[in-house]
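Shown next as structure tokens: one chain only, the form predicted alone.
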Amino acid sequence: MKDYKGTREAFTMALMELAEQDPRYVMVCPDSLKAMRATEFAERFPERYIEVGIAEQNAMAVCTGLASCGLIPFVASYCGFLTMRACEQLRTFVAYPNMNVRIIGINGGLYGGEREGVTHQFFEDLGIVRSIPGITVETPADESQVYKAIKATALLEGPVYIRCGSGREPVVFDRSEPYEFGKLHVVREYGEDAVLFASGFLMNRAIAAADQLAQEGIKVTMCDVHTLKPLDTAHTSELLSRCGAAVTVEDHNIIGGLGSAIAETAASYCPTPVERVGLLDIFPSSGEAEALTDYYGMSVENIKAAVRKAVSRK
């Protein structure tokens, strides 16, 4: 088995190596096989492969009678069209009645939309999946967190939806660093001026800006939030209520994904001034993926300034 390389190549082979040692996993796939670099799945466990075409609705009712029968499935493809297009199977056929079926959701943010534009730039699937109840949420930053994030949420009970990037996002973890579901991961903590959470492909800059901001006399403690839903409710309060300001990065809007969870803890349990970096509730253009993250606000700068702010709120 090649190794992986991209966050979707991670998958793949965390799903085969869980096909090998149990016969319940499952992929189904709205004719995105190759897009989610799983042709290997298919060779492999022809038996285990189901293609509907494209018919993202189908996909997900397939998913339902397949976990009906005590079966574990995966269905993968462009996360914009199994969180919008299949919304209502996904809410009412899988999340209702509690379906053991995995959503793998590729392409999402702006670092997905650099070939087609605002029509595969899915900056909304998150707000949508939070909302629905029963769904477990990841946002794993880069491929070795998807692959450990497969395998972290394999048996657990009820419907899981797991974030991939577009083999774009950058390597930011080293493969033995840890990931424990449910939890918040402290990367950086060079003090307590403010507490800088990030989930996703705009890690690497969270990083940067939490290092760039301690040799300039702001120390921060910075998160990777990788499980968005449960929320680590008890150590995110901790951490506002110790440091007393806070930043949030993302590649969504800043409407309804991890801005709006850390908002809703503060408001919840420790009041706390929270400052948001991401898409700001607006249709971005197509381009380059890292020269749009920047023209939309989400550079290493944006978010140096968004935690001084954050700071001067205290």
The other form holds:
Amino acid sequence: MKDYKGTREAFTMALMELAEQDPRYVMVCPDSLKAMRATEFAERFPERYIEVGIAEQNAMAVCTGLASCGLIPFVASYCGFLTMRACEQLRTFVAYPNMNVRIIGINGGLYGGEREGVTHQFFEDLGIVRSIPGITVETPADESQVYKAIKATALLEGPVYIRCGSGREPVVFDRSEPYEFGKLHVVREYGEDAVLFASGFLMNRAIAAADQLAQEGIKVTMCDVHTLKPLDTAHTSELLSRCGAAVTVEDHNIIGGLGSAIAETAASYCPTPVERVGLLDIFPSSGEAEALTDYYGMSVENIKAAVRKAVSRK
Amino acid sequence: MNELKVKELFQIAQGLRLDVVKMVHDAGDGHPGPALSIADVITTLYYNEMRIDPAKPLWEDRDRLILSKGHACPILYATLGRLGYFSVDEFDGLRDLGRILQGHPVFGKTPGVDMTSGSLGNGLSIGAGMAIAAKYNKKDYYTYVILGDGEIQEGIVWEAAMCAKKFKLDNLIAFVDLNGWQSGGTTDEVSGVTPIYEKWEAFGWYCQSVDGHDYAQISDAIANAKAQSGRPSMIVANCIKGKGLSYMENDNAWHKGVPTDEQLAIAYRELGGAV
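Let's see the other form, the form predicted in complex with its partner chain, since the form predicted alone is already up.
Following is the full complex, with the preceding chain placed first.
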């Protein structure tokens, strides 16, 4: 594989490079090979492509068996099927025994599931995995961040959940942009009227909102939170303290994901008004990704309005 | 298997049964009936079949055993303790805060426990993963999984059944403890799980039916399973829940229950009192 386009191809390229270097990396698929754009991996490493059929619970538990024997399995499929259908296997048999399993959940958020409808739109996955002890959670925003997230966590001890997209998500970051595991990534530093935290596939909107607000006289510091757990609480608290108002932006329910993580940090370390942009705890419709995220309150205008409200609460 | 060996295994199993009853009595909590049901299968495996080294519980070439019906763990703990994986002094801490013998088996906390279990249905998939890893790593160890006849009502068991068949896991040998009981009553009252042997056969497994308290039959079945090529093995072990104690056999009240001091004294008499 010479290059990648989209988050799923980025996953496959990163995995293939890891597999070239280390025979411990294998891939477990619950009939998700094509969805993962990973056919090339199966052709290149047929003995490391473990296809278990449409059976996510089995896929997750097979990973436990493989990992307990020294392998490092990647299990990859739609994020809701892995975090909900196979939730107990993930919690009790991957996380509890601290197995080196990499869980790659694609089609996260409304952006990922869009026209498929609620059965394929997953906006609870981060809340689920974040509440399980011992799981590292990465929320890359685009293809190059997926590639870097997989590489950055490849040798971590214990399970890692990486939320990936659908291939529709816009490319936001230049490939030369740094990606430091476990750290906040400051993207804009216009000022300290508020701090804007964003993760995942709405990153472009958060950046646009920060840019437009600067033109309109509201100067924010805007951060990409690509490691949701463990959250960089030191830097987060410092920004909350310095700016005195915060907004979170994510393609996820406002309960359980980035909004919760920042609000928990604020409550524990630095009480600060926090406005959360995301899905407002309802089941959405199917629809085209851009229109859908606009409709459900995640537009650039919604983000700007949330910043103004947060600032007004200082 | 010669008569001497049978006698030796019987004496070991009786001692382990007494350990179980004493452990549950002292803890005031636990599942003695399910533990006694599989005492002879476990004894045959650990004392006659498995390639293990209690001094090296994580030896990568060891045979693995997953007690998928994890609530029966006192018999596993008794076995591992008596084999020397840890001190038998730990027996008095079953289910206690901070002790190594947790309420259900925990990988990493109890030396010799090859995988966490207790939430029913998951052990066969994990065993399949271990068996796939053996083939990938070119290792010749066997993976054993012990399932309950209640447990196999869980859907994931049949996902694992298909998976093991697909990967031709002739290094995976599973047992179903067929005692006919589960928490809420007989397996037929509670579910539609029977017939069991035919189900596994239909899923492409090499199936055998044995008396789960006959060491020679269990051992022969394992030898037959190892002789198979290209398919996983299921040994349906016909067992008696609570086997070995007059007041416990086939009385489902002992699915979970605590022997009184008097019942413990009876256990000493009936099981030889060798502890």
